[in-house]
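Shown next as structure tokens: one chain only, the form predicted on its own.
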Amino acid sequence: MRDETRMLLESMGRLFEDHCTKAVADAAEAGTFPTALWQAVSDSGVPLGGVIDSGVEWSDLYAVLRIAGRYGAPVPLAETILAGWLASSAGFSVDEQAMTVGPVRAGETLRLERDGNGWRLFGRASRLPWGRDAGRIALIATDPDGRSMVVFGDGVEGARLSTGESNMAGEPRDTYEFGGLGLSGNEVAPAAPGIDQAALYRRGALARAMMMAGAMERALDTAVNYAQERKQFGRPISKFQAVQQNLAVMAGQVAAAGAAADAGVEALSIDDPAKQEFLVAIAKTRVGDAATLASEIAHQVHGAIGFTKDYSLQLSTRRLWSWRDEFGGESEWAAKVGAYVCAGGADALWPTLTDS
């Protein structure tokens, strides 16, 4: 690890530890955006790290997202990084305010039609993360010629916004309906070559995978500490073989998830979109599978106390259950893995496995 990366991660770890208290998480879930936390994160410069030509390595940004996931940071850090990347690819200037990006669900597409010197936007973007709290929104759409276009504006005023939705972790997930929304020419621009909805979806899936890897690490620490403190029959439950075995299995899943997520990030350097998607699909599928088992074991170790609102474990596991399904769940990405392997044919199966 580079010294610069180590210093960045240590600094962000201290920042999240100081600001991501349970009180802040509970207030955010009740609808109060954590302004002080976001200001601290914004001051670090990380939210603008995704801007084209920023000089920041994506591996460093994803490593920060892993720490954010570990602390359950209730802010749109991943979304702002992705929005900055998407908007700047089209030549837009971005600032440090909170942003979101979309569409974030498979099968949802936005289309643009020419309207004089401007455009009209049609389609639906559902469950956009932090939509109600975002100062700006970056959307990817297609024009009549099939080109990828970026729509960037201050909340996309004039769209029909459905608020009140949240994921299981209490994070805002809002839906925008575009029934011919009028946009000026200054709000729409072509995306850079190689940047399209599929590329956005891959990077979003990796963001969730890294955040889940961090949340699992926190859940493991919580379970181990509890097992060492909780006594039954005169000794800590960590001394019981069954508990030890479960914690060992959980630790293995956490390690596998972290390795899979890291491998997915490395895939971003591959120029072949199909191969890149294959490796991202492996990462998202493996991390999602690990999140399911790790959450089960963590709650088994804790017993009933793990589900209580006053205890911290649920801050990790509810995020795992939520993030597991965002930017595509395991079944969706597993199907992509299978499709890629089948397309290569029988002779390519072993080389594909050993090369991955």
Given for the second form:
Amino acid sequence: MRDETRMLLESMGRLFEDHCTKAVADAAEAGTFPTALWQAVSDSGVPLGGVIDSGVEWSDLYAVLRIAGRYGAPVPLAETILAGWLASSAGFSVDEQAMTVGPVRAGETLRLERDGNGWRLFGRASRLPWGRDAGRIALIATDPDGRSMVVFGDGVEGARLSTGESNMAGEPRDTYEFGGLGLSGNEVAPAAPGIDQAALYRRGALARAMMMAGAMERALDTAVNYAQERKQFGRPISKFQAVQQNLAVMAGQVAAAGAAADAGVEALSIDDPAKQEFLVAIAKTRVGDAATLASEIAHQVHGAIGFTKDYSLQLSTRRLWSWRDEFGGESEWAAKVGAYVCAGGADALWPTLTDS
Amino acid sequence: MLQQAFRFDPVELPQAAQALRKEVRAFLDENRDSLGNRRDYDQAFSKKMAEHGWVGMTWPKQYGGHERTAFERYVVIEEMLAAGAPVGFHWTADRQSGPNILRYGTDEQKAHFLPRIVRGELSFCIGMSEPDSGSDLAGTRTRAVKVDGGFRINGSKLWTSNAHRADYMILFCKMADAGQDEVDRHAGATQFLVDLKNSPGIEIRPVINLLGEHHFNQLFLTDLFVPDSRLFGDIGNGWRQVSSELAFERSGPDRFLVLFKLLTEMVRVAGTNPDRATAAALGRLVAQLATLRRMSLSIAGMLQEGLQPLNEAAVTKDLGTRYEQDLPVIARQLFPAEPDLAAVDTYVSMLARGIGNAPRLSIQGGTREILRGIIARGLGLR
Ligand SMILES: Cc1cc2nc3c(=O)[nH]c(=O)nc-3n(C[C@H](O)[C@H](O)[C@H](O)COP(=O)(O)OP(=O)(O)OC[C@H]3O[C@@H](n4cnc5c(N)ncnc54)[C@H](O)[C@@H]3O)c2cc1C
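Having seen the form predicted on its own, the form predicted together with the partner chain:
Whole complex next, starting from this chain.
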């Protein structure tokens, strides 16, 4: 690991440790955006305004997301990074307010039509993360020629349809409906080469994969600590072999998730979008599968206390249950992995796995 | 705040290793007739590999080795495994006996054994398990007594793979003066290099496995004499040595590529355009395999740094055997067939091999439960 990376991760770890208290998490879930946390994140030097010219590597940003996931930081950090990337790569200037991106769900597309010097925007983008807290929204839409365009307009926020939707962790998810929203010419710009909705979806999926890897590490710490403190039958439950075996299984899943997520992030340097998608799909699939088993065992080890709102384990597990299905769940991504290897044919399987 | 329990650092295969991959594939192409058979033990094949410098690859040149990196070795062995190459003759020596001789052997032993292994001339097997001592290796009952010029050994070994064809066995036992109820259960543990072909006092009886194969054996050691020069390591240091040997044994991709051909055949049967559910089921398996491979490469990276990644090896072996045991389960769901080892259809015969071999995967080299115990210790639970 580079020294800069190590320092960045250490300082972000401290920052989240200080700010992501249970009280902050509870308040965020009740609707109070954690302004102090967001301020601290913007002051931290993580390039929220867009990674393009910052000199920071994507892998570093994703490593920060893993830590954010570990602490369940209730802020749109991934979304702001992605929005900043989209907007700045299309030539927009971006500041450090909280942002979101869309569409984030497969099968949803936005359409632009020409209207004099400006544009009209049509379509629906549902469950945009943190929509209500986002100062700005970066959207990908298709123009009549089929080109990918980035919409970064002031008026977009007004098209919010629902408030009050959220994921299982209580993080806001808001739906937007555009029935011909008028946009000026300078609110729309062509996306940079290689950037399209699929590219956004891949990066979003990787963000959730990294955040899950972090949340799982936290859940494992919590479970291991709890097993050493909780006593039954006169000794810590960590001394029971059944409990040890469960935690060992969980640790294996957590380790696999971390390795899979890292591999997905490395795939970003691959130019071929199909190959990149294959590797990202492996990551999201493997991490999602790990999340299922890891959260199950973490709860089993905790007994009833883990099932309470008061105890912190649910801050990790409810996020895992949400994030594994955001930007596509395991079956969606696994089908892409399978389709890719089958299309290549049986004899290409081994070369596909090893040639990189 | 705990840090990550286990270390799986990202690793990129060096250019040299990827270049070597091409060479290995060309070699496999030339030797296509030897691949994918049930016969996995073939000295002629091992000699050919040796001629290419692919046995003892990482060992010092001084002992005939080739001083290649752990990554280069990794590439060679994963290509061999994926292709179903008959690597059984040199496998144990290359993976664990040789490296342990390098670590604990005398100069004379290194000079005697290592170059011969490297040339594909000597085959090794593992003498750890016994009738009454499986997972509980420290409970070994085989006993050695110091006699004039060497040691006299009595006892029995069981499940000894390839003992009927190997040249040497690294024997794990205890010195007779180490009592059964010693406080330190590892006291007196000692290893020997046993010449299987030229020692009176060894009887080797086949144990036929459930697939009808003669793979492992029971050995009876009756007043077996081993000269002083074949004491391996120090008297009483056997536990540390055997742990090191097991770390080598568990660390490789052989723990998740045993049934790779079944996965390949599943992809073949699925065709180029399977339905979504089939694609997803296969995709999940591929995602597991790709991740295992990545973890295994991290382990190779740690070996290259001279570390002993015991916990990481246990994690990877446990996940790897789980994945391989799931393969036939998922295969049967997706593409039902009556398993038949002798079937002409490769999928059907591989399915049978998968089903029939699955049970051993989470037993040999340390059972699933024992590995999870090691992982739990790594987590600080024991
Ligand atoms: C194909 C094959 C090849 C082999 N080749 C070799 C070889 O070449 N050389 C060699 O020395 N050995 C070899 N073995 C033996 C292998 O190492 C042992 O089978 C293994 O260590 C388990 O020992 P056991 O079979 O006596 O089972 P046992 O130790 O009796 O275990 C039986 C069951 O009890 C469980 N168990 C035991 N102790 C505990 C515990 N403390 N906690 C929880 N569960 C426990 C085990 O996990 C297992 O499920 C081979 C085995 C196989 C299947």
